[in-house]
Every structure is written in C-alpha cells, then in structure tokens.
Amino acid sequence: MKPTMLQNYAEGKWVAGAGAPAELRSAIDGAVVALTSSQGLDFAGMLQFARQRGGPALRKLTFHQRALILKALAEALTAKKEALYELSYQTGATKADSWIDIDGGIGTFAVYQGKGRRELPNDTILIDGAVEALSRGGAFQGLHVFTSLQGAAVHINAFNFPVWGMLEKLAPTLLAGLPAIVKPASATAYLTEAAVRIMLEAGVLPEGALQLIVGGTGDLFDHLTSQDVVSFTGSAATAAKLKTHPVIVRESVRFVAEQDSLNASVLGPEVSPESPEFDLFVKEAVKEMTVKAGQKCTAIRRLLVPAPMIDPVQAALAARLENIVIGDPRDEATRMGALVSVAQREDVREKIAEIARDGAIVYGDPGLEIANAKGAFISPVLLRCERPWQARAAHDVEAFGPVSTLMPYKDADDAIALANRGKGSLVMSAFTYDTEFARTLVLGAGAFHGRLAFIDRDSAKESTGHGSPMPQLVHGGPGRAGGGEEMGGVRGVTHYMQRTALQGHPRVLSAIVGRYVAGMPVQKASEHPFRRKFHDLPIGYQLTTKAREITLQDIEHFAHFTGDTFYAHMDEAAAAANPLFGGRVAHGYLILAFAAGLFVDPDPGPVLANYGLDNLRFVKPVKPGDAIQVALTVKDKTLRKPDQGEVRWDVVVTNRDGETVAAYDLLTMNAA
C-alpha cells in the first residue's frame, strides 16, 4: 500500500511540505504508513492568520457558543471514530488502548462543552471572585475578570496519545476563545491529521481557529509574543530547550509543560496478601505496565511496598504478567501491543539496562524478540531494587515502556520520602484502607505530586485508576513533571486567558461585566419583576417590598410547626446567656420564608421554577418585635434554552434600622 503524504493545514488551506519527507513507520511491521514534512510553511504567516482571523472570530462568540462548537466537534469525531481506530492500530495500540486515546479525547470535549454551558456565563467576560470594597462609601470598588488572550496557542504534543493529547489541550483553548496551532509528534502524526480533517470538515470552526503542522516547527518560536501560549507535552530535555528559547524568555510567553515523570504507587502498610487492596494494587500495576505498552506519562514507574510484602507482591505481579499476550494489536487475544517504533524500543532497552544497575530484572527479558521481528514489540519488564536509598537510576531514569521497579519501604515516612525522590510527578496512587495513612501521604507528599489517587475496596469498582487524568481535575505536576497544569475544568480555560483587576464605580463595573454590583444605580420596579419575561428584565431592576413585623407568636408557631425548637428561639434565659443573641431570636429559615412571602408574586407568570439559593448568610439576629424588608434585584442572567433563561436575583433582607440581617442569591428559571 502506497504511504499517505500527510498535509499541514496552514492559513485556511491543506498544504504538503516541501523537500524530502520523513517516513513514518508502522509499529507492527515497520512498513512505511505515511510521509511528512512541514518545510516551506510560512510559520509567521500561520501565527498572523490565527491572530487576525481565528482569534477575533472566536472572541466574538460567547462561552456558550464556543461550548456548542466543542459539542459539534465531539459529535463529528464520534461519527467517524472507527476510521481513527483503524489507523490507531499502526501506532501499536490495541482496541482498548485506542479507546483511551480516541474516546477519551472525545469525552474530554464532551465534559468541557457541558462545563462551558453550566459553569461559564453566556458572555465573553468571566468574573473571577467577589467584588472587593476599596472605599468606605462604596463608590470605588474592585473586581477581577478574565478575558481572552489576543494571540495563539501553540500545542506541541507527544506521540503516545495522538488524539487525546490534542483534544485535552484544544477543549479549554477553544472555550477560552484562543485559536490553536497543533504540532503532533511525527511518529503518530497520521492519526492526528485524520482527526483534524474530521473536525475541519464539520464546518463549525471559524476560519483560523485551528491549524496543523505535521513536521518541524521551523522558525515558529521566533514570532511568538506575550499574547501567545505554548503548551508542551514530552520529555524534560525538550521542554528545557523550548522554555529557554530567547523569544519565550524575552516576551514572557506563557509556557505550560507536562513532562514525563517517575510516578509512584504505594501499597499501604496495613495491607496483607489477604486484603482486597493487595489484589487491586497488583492488578493496577500490571495494567499500568501494559496499557499503551507502558507509553503513558502517568504510568507507574516505581512500586513502593512494605518490606515484608515485597516477595508476595513480586510473585503476584509475575503470575499476572504471565497472562499478558503480546502481539498484533488487531488480534482480539492480544493484551499488549507494540511500542511506537523500533527506535523507541531501543531507547527503552538502554534505560532498562541503566535502571538494572540499581537492582535486578525479576520478570521479563528486554532483549527477547517478540511477534513480528520488524515490529517494535518488547516484553514487560519488572525490576527489583532492594536498596532504594542507595539507588539513583531507579528514581531518575524513565524507561518509557512496559517497565516498573519494585522497591521496599520501612514505614510511612520512608514511603513518603521515597515517593518524593522522584522530584515531582504527575500522579501518585495509594492502595490503602487506612484513612490516617492517606492523610499522612497528602501532608507529606502532596507538594511533590500533581494528583493523588486513593484506591480501595470501596472505590475500586468506579475508580478510573492510577493512570487516567480526568478533565474535571488538573493534569500536571511540579518539578520533574514540568511545573505545568492542564485541564482541571474551568481552571484549564483560564490558563488561556488574562486575569485583569478592574477598579471603578459600581456603575462602571456593572456595565463592563453585565452583572449587578451593589452601589450602582438601580431601576425601581414599575411592575412586579415576576411579571416580566427573561428578556424584559434589565440588570439592576429592583423591587423593594413592604415591611413585616416578626412577633414572638410567629417564632413559636414556626418552631412547633417545623420541629425546630432550638433554645435560642424558645428559651429566653438560655438565649440571653448566649453572647451572640442576648435573648430569643427568630429562626434564620423563618426569615427566609417571610422574605419569600414579601416578594413572591403568587399568580402564574414567566417564573417557571425556583431552584436554589447560593451564598446564604445570616448576618444579624432578628428579635421579636423587629420588622424585616426585602430588596430583590436582578443580578445576572443566563439564557439556557431559546425559550428559557436562568435569573440570579440579589436578595438583601434588612431590619427596621436598615441593617442587613440576611443576604443570598436566588435562582429562578424564567420564560424568555
């Protein structure tokens, strides 16, 4: 079969690179499957195209509109994913491996589109935190906001996840309103190129929002600015070279690095061979050695077990590894495919030899020829390091393949210190049922790891395991892991935005962010706000209710009716002894109920449902004989469906002296 000449997607066109192309070979049999080159591309022009075409188009869209683009892209990829699966076999990946890469990537898009529509406003500005009072009278206040950067994101991805690695970066980037230039690792670029074609053919991306480089980056870095972001996944050596590029340093270009790390898994000190956690640990260790043939940045490289357990663990690991069938990933009997290339296999063999100086190989033969001699197949290799504190390579050298090292620890402090000797990792897992040990690990090792996964008999059935970064949580880690952070829900979106502090009068701040800010001029309600549809409710539209006196009879009736007979409401002597009350007071929930009675309009109307309160605070006690009054103000609005929108109301309950006694946000769904 004639190899495919991959194309770059630059400045709105598919373009083949010039010059002699590089050959990309199948991990299964070494046959050339694709040719690739990026020579002749105008890299400065690609950046300008992203900034001048893609960026402005994306920034005009709200977060919700961008989220709908992600949804459409996920649907397009899902419809054609079988073609991606077929290509993925050539990378050495089994069907299960490809599911992690392809469906995992699509799932990340799905999560981000949902978060974009639920957690972000239907706007182009994102408020960060609460309003800060900067003056006594309230005429000068502050607020933090996020706005989209006005550059481009350069995504440099690793070979092991050609689809997920691209999509997990693209999802928050596009949601942030920033165009992207994707540069996949050459070895598996044919799979990335196919996925990019599917997304572009969906016809939902603005022109310039997505470009692709299927070769070297040429002089791309020479043209970066402070508005650009470089997001990198790969080796520490390459990251160090890129992040010290003169332009990166001079322009303070944001550089997000996610590097390979020597992740650890710890077997709890209380675990015996009869414990459920023992079997879970062994199963997970073998899984992390063999999924993707161990080519995962999150794979377990160091297995830390209590010293008395090292022999039983070794025996159990060896027994399970014996059942791993290695071969053609298209064969349903295969449990582990090939490394991505013969060159990668040779690198893994060299690294195994280096690690073995600190111990011994106790399972597997790295030199054994397996399956197709021209393929990149290798046996899983388990090493044992008896003296981990005297070892160097076991903590510093990563064999990026089906390789892990078993080592003993003495106690909790020793386990923590050994885990931290990795000098920073993406993930550490612990298999323990001892919650005190789990807390000790967090306090001792949390600073050295981007994620801590606790797996036990209760969570195992639903756990995604040690090696699965989830889009809702951060992926990244300190030190050797790169010091970067990806995903993490909305946190990942803000990495591609600028946080800016705003200062000014509440009127100005409100006009900028489209939200009510206390102290701004309000529009007094000419009709009850519950009579108005979503689109007819301006921000700052305010109803001030009449007052209602709260009597002792009200308090006692509420207490008996609800069963809440707490002494502060029913026992004058006991309540008087409480320094916070100085006598009987009304229930907080009585205040809420009476407040609702003051502002609710009873007749059918545009308000479809009241579905929650946020940020409720009881500020000051209300005593019998006092009166309450409510100011109900339209604070924020988010259109959820064409005919329905969420209205957030600012509710302030005051007493007879005008002092705030309760405050909260009320959420209603209104007809549009």
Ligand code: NAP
The other form holds:
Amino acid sequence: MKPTMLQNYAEGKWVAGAGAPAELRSAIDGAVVALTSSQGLDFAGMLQFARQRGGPALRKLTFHQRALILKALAEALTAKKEALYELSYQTGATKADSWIDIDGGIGTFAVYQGKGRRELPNDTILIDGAVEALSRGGAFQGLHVFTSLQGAAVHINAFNFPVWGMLEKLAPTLLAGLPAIVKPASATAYLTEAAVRIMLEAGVLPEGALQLIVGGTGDLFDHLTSQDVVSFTGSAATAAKLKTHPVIVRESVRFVAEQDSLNASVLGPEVSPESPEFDLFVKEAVKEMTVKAGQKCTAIRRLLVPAPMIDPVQAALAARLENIVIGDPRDEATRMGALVSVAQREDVREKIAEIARDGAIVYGDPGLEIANAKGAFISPVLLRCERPWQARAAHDVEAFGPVSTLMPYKDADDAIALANRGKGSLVMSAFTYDTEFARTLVLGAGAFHGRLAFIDRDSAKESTGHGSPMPQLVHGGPGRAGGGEEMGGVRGVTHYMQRTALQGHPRVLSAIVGRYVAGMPVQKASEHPFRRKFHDLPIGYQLTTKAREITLQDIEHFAHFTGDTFYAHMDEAAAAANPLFGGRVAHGYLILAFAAGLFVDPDPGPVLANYGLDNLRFVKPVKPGDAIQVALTVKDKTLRKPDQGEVRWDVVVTNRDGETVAAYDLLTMNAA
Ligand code: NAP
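Starting from the form predicted on its own shown above, please give the structure in the form predicted in complex with this ligand.
Everything in the complex follows now, all chains and molecules, and the chain you saw is the first one.
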C-alpha cells in the first residue's frame, strides 16, 4: 500500500508540508503508512486566520447554535466512522480499543451538544453564579459573566487517542466560541487527519474554526498572546518544556496540561478472595493493563492490596492474563494489540527494567517477541514490589504500556500515603464495600487525585470503570498529572472563556445579560402575561396580583384535603411551642397553590405547561389572617423549538407588610 502524504489544514486550505517528510509506521508490521511534514507553514498566519476569521464567526453564534454544530459534526463522524476504524488498526488498536477512541470521541461531542443546549443559554454571554448585593439600596450590584476569549486554542495531543484526544478538547473549545488549531502526535496523525477531513467536509464549521498541523509546531509559540490557550496532553517532560516557553510566561498564556500519571487502584482492607470486590478488582486490573495495550493516561499503574491478599491477587491476575491473546488487532480472537511503535516498545522495556529494580517481574516477559516481529507487540508485565516504602521507580516511572505493579499496604492510612506517593494522579479507584473506608480515602487522597472511582458489587455492572474519563466529569489531576482540568461538563467550556466581574445598576446588568435582575425598572403588564406568546414577553414584564387573605379555615381545608396535618398548621399549642412559628402557620404548599391561583389566567392561551420550580424558599411564615400578594416577572427566556420556548418567571410572594414570604423561579413552556 502506498503511504499517504498527510496534509495540514492551514488558513482554509489543505497543504502538504515542505522538505523531507517523516515516515509514520504501522504498529502491526512496521510498514510506512503515511508521510508527514508541517515545514513551510506560516504559523503566525494560522493564528491570525483563527483570530480574524474563525473567532468572530464563532462568537456571533449562540451557545445553542455552536452546540448544533457539534451535533452535526458527531453525525458526520458517525456516518463515516468505518473508515476511521480501518485506519485505527494500524495504530495497534483492536476494535474494542478503537471504540473507546472513535465512538468515545463522538460520544463526547454528543454529551457536549446536549449540555450546550440544556445547560447553557441561547446567548453569547454566560452568567456565572448569582447577583451579589453590593449596596444597601440595591442600586449597585455585582454579577460574574464569562465571554469567549478572542484568540485561538492550540491543542497538542498525545498519540494514544488520536480521535478522542482531539474531540474531548474540541467540544468545549468550539462551544466556548474559540477557534482551534489541532496538532496531533505524529505517530498516529493519519487517523486524526482523516477525522478532521470528515469534520471539515460536513461543511458546518465556520472558516477558521478548525485548523490542523501534522508535524512540528515551528515558531507557533512565538506568536501566542494572552487571548490564546494551549491545551497539552503528553509527557511531563514535553509539558515542562512548553509551559516555560518565554512567550507563555511573558504573555500569561493559559496552559492546560494533562501529563504522566501513576494511577493507583486500592483493594479495600475488608476484602477477601470470597468478596465480590476481589474478582471485580482483578478483572478491572487486567482490563486496564490490556485495553489499548496499556497506553492510557488513566491506566492502573499501581495495584495496592492489603498485605495478606497479595498472593491470592497475584495468582488471580496471572490466571487472567494467561487468557489474553496478543496479536494482530484485526483478528477477532485478539484481546490485546500492539504498542503504537517499536520506539514506544523500547521505551516501555526500559521503564520496566527501572521499575523492576524496586521488586520483581512476576508475570510476563518484556523481551519476548510476539506475533509479527516487525510490529510493536509486547507481553503484559506484572511487577511485584514487596517494600513499597523503599521503592522509588514504582511510584515515579510510568511505563506507558501493559504494565502494573502490585504492592502491599498495612492499613487504610498506609494505602492512602502510598497512593499519594504518585505525587498527583488523574484517577484512583477503590474496590471496597466499606463506605467508611471510601470516605477516609476521599479525605486522605482527594487532594492528590483528579477523580476517585468507587466500584463495588452494587455498581460494577453499570460502572464506566476506572479508566474512562467521562465528559460530564473533570479529567485531569494535580502535580505530576499536570495540574490541569479538562471536560467536567460546562466547566470545560469556561476553560476557554474569560470570567469578568460586572458592577453596576440592575438596569445595566440586566441589559447586558438579557435577564431580569431584581431592582431594575419593570414594565407593568398592560395585559395578562399568560395572554402573550413567547416572543411578545419582554424581560422585566411584570404582573402584580391583588391580595388574598389566608384564613384558619383555608389552612384546615387544605390540611384535610391534602392529608398534610402537620402540627405547625393544626395544633395551636404545639405550634406555639415551636421557636420558629410561635403559633399556627399556613402550609408552604398552600402559599404556592394560592399564589398560582392569584397569578394564573385560566383560559386556553400560549402557556402550554408549567414544568417546575427552581430555587424555592419559604422566607417567612404566614399566619392566619395575613394576606399574600404575588409579583410575577419575566426573568429569562430560552427558545427550545422554533414554535416553543421556556419562560423563567421570577415569583415573589409578599405579606400585608410587603415582606417577602416566598420566592422562586417558575418555569413554563410557551408557544412562540
Ligand atoms: P510527548 O512526546 O510529550 O508528545 C505529546 C505531544 O507533544 C505530541 O503531539 C508531540 O508531537 C508534541 N510535542 C513534542 N515536543 C514538542 C515541542 N517541542 N513543541 C510542540 N509540540 C511538541 O508524549 P507522547 O510520548 O507522545 O505521549 C505519551 C505520554 O503522554 C505518556 O507519558 C502519557 O502519560 C502522556 N499522556 C497523558 C494523558 C493525560 O490525559 N494526562 C493522556 C495521554 C497520554 P510529536 O508527536 O510530533 O512529537
């Protein structure tokens, strides 16, 4: 097969790099599968193109429109994923491995497009948190907002997940309104290039929103500014070099690093070979060693087990590893494919030798030639380190292959201290049924880990496992793991935006964010708001109802009708002894129900459904004889379909003295 010359996508064009290209070889048989070069690219021009074309076009779109782009890209990738699977074999990945990379990547887009439309506004400004009162009279208030950065995101990815690695960074970046320049690791760049082609061919990305570099980054870093973000995944050594680049330091360029990690998994102190957690631990350990041939940043490198369990665990691991068929990833029987390259295998062998100085290899032979001699195959290798406190390499050296080290611990504190010797990890898992141990682990090891997964007999079946970073959850870890955070749902979007504190009159704040801010001038309803369609309801449109008295008879009637005869509503003596009430009070739900009775306009109209309340607070008790009145104000609006939109109403219920007794947001779906 003739190797493909990979192309860069720079300033709106596919271009091959100049000079002698680098050869990218198949992990399976060493044949050259692609040639690559980025020489001659105008890197400053690429950044300018992103900033001047991609950024402004993306920033014009609302979060919902950007989310729809992600949706279309996910659909385009799904439609053509078979071609990606075919290429992926050359990276040494089995079909199951490729599923994590390709379908996992597409799934990340799917999650982000959904979150973008559900959790982000149909706007270009994102509010962060609540309005902060800054003055007694309420004429000067504070609010935090996020706006899109005005530069470019430079994504530098590792070789092990050529598709997922790109998409998990791209999803939050594009949603944030920032264009991206993607630089995949050379070893597997042919797969990333193919995925980029599919996305560009979908024709939904604005020009300049996505560019690709296949090869070195040249002088790109020299042209970065404070509006750019570098998101890096790879080795700690490269991260250290890049994040100390003088321009990164001088311009305070955001640098997000995901790097090495000596992840641990702990078998609970209470677990015996008969416990379900014992088998679950062994299965997961073998899975983590062999999926992607152990080339996963989240793979378990250190297996911490109670000292009396080390022999049974070792025996069970060896028995399972024995069944792992290693070979050509295209064969259905194969359970573990190859490392990405022969060079990577050499690196793994060297690292195993280093770790072995802290103990011994108890399963596997790293020198064994397996399957195709020209491929990068290696046996899984289990090491055992009897004295983990004397060990160094076992806690410091990451062999990025099917390699794990078994070590004993004495008690919970010892397990925690050993886990923390990884000096900061992406993930730790614990196989335990003991919830007290789980809490102790969180308190003792949380500060050293980006994610903690507790797996037991009740969760195992549905568990996403130790090694899978989920788009909804934070991926990243402190210290050695890089100190960065990616994904984590909407949190990941804000990594590519600037948070700004705003101060001003509620009228100004409201106009900026397009949302009602209490204290702003309202528009008194000229007709009942329930008679108005979605688009005819301005923010701040307010209905104030008449007052309604609440009698003792109302309370009794409500109590018997609903069955809620709680003493505070029904028993004068008991309610009088209650320090909060000092006598009978109306039910909170009665106040809600009566409030609805006051503000609802009964006839059929544009309000289609009431679908919930948010932030409900009963602020003050309402006693029999008092009266309530409601202010219903249009707070926020989100179009959900061309003909329907969600209206968020600010509801404030006051008593005869004008004091707030209840406040909440009411959500209705309205015809547009
Ligand atoms: P690497 O050598 O550090 O390379 C990572 C990326 O950096 C590649 O795209 C590489 O491009 C690029 N790069 C290297 N030198 C550069 C420079 N001077 N300027 C700009 N870019 C540069 O890491 P690797 O060996 O490919 O990946 C394996 C390592 O990544 C392991 O240590 C693993 O722990 C880590 N990893 C971490 C995570 C995580 O999420 N924390 C995930 C996966 C992997 P070229 O390929 O073109 O050199």
